[in-house]
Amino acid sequence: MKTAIITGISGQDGPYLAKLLLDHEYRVVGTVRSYRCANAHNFKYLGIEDDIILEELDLLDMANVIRIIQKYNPDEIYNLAAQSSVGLSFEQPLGTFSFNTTSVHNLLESIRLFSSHTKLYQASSSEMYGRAHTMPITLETPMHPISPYGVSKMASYFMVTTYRESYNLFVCNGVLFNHESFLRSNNFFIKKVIRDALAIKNKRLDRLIVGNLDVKRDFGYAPKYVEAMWKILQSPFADDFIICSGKSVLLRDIVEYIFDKLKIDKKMILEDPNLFRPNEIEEIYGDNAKAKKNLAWNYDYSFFDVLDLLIEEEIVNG
């Protein structure tokens, strides 16, 4: 039987992922920073939560690593533990860039010293490559991060590729552009929108106020992009993959199509240019043909297919 780390397992992918993995039949060991901090909801959910080994880590502190990678000899580690919010990397860009990158080197340096053979994820993102110049952005598009947040994952990218090309050892970057599930947390755009536009059709609220509407993301599923990460450690190789649709949407778009969707009037929707961002990336989208043919990972969702998903998922368990 394989064994996994999951770093902050409490997050949307997490819980996906370690169902994944124990449907693999794998013993699946899952860190928080705290157990206070553990999200026992979206385990409950997916019907996991007695099958998790949960620990509590300070990924800022190599000794603790140290000793959990010691504990549990992992085949695998898959990190997806961060501060994920773009926003809130502007509002706290040293603790992000801080915590973004030491928790990355704390585990590459304990991986090369005390347990070469587990392979490693890493968790990267599309917010590297900030304002690209040419779509659909590929790894030889040149990252110019325009966020704290971006920057954070930019510099653990590249020691992730580092200790691979120094070390020699199976660390592997895979970075995912905006995927989505019923387990994301409130605070992002597009379960705020679901959620706030229920509770308009409900009547407990009487308007959405949202950010700058004139940007394109590149939106996916969140089950699927899982699948990717997995499939990316049982390659043949260590290398790094975009994840992702390979299709922009304009937010506006999603916004309306939620709202025509209940039935809501679309003057309810209120732009707060308090809520744009100081640095907006306008447009970005990705190419996934590099994980189709390498890893076989199979592709095909409409974001709008995605969200008549979501929108139900949130009526009948929100």
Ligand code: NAP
Second form
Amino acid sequence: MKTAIITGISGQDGPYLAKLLLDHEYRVVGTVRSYRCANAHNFKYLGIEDDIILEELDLLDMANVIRIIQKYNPDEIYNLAAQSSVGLSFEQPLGTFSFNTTSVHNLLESIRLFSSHTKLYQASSSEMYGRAHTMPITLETPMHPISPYGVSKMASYFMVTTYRESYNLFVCNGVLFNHESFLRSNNFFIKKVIRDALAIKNKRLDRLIVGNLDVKRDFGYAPKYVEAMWKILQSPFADDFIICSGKSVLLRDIVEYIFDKLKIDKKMILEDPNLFRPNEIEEIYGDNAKAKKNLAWNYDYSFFDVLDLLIEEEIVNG
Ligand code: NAP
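What about the form predicted in complex with this ligand, after the form predicted on its own?
Full complex below, order starting with the chain above.
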């Protein structure tokens, strides 16, 4: 039986990844900053709460990281823990940068010193490319992050490639574009719009307040994207991959689609300039050809089909 550690397991991606690994008969150890704050609802929602081993771990404390690695001797580590909000990273730039880079350093160094057979998946992000001049984004596109979050993910991306090339470790980056699911936290755009639209429909809210809607993003479906994370570590060679849908969608079209589907008057949508970010990527979409070819990862959802699934799930379980 293989053992995998998933850091940040109680976020959006962790529970879906844990379920996939359990289906492949892994022993799954999930780490959280504290038992008290871990989002147990997400485990219960997927029915995996009794099947994972939960550990408290402070990824900023390297002795703590070494202790967990020595205790479980993992075949694979999926590093999902991060301050993952772009918006919040403008409020907490140093906290975001410090956590998102030091945690990756501590994992890499612990693997190098004590567990060189352990494979590492690092959750990298399309935000590293920021203001790119050419689309679609490939691994050859020059990085130009425009948020503290993007900067932190770029630094950790290159720590991973540096450790791979210097010490011959099986450590990989999955460069994921935005992906959504029912388990997304309420402060992220798609989840917020769906929840607020349902609240308006049910007369619990009088309007949807959003930031800039004239930007385009490449959105996908989280349960499919975690399959790619797993496949990256099953690949014969350590490598980096872009995981995306390959198409960009205008945020305004997403909001209007949700309002039309729920038959809500679009006059209830309010764009508040106070919510605009100091710096915003106008359009971004990626090229998933390498993942499709080398990982046999299939993705053919339209994001509007994903929205239908998410709205339905929110109506039934939200
Ligand atoms: P998420 O829901 O925000 O979960 C990340 C987890 O990291 C949280 O549940 C939290 O777990 C831990 N965490 C958050 N802030 C932290 C901090 N300041 N210090 C320590 N731990 C912290 O993220 P996700 O959507 O599952 O994404 C997983 C990973 O993929 C993240 O690294 C994210 O940056 C990256 N990524 C996500 C997307 C996306 O669209 N979802 C796209 C590209 C990359 P505890 O508090 O329980 O410890």
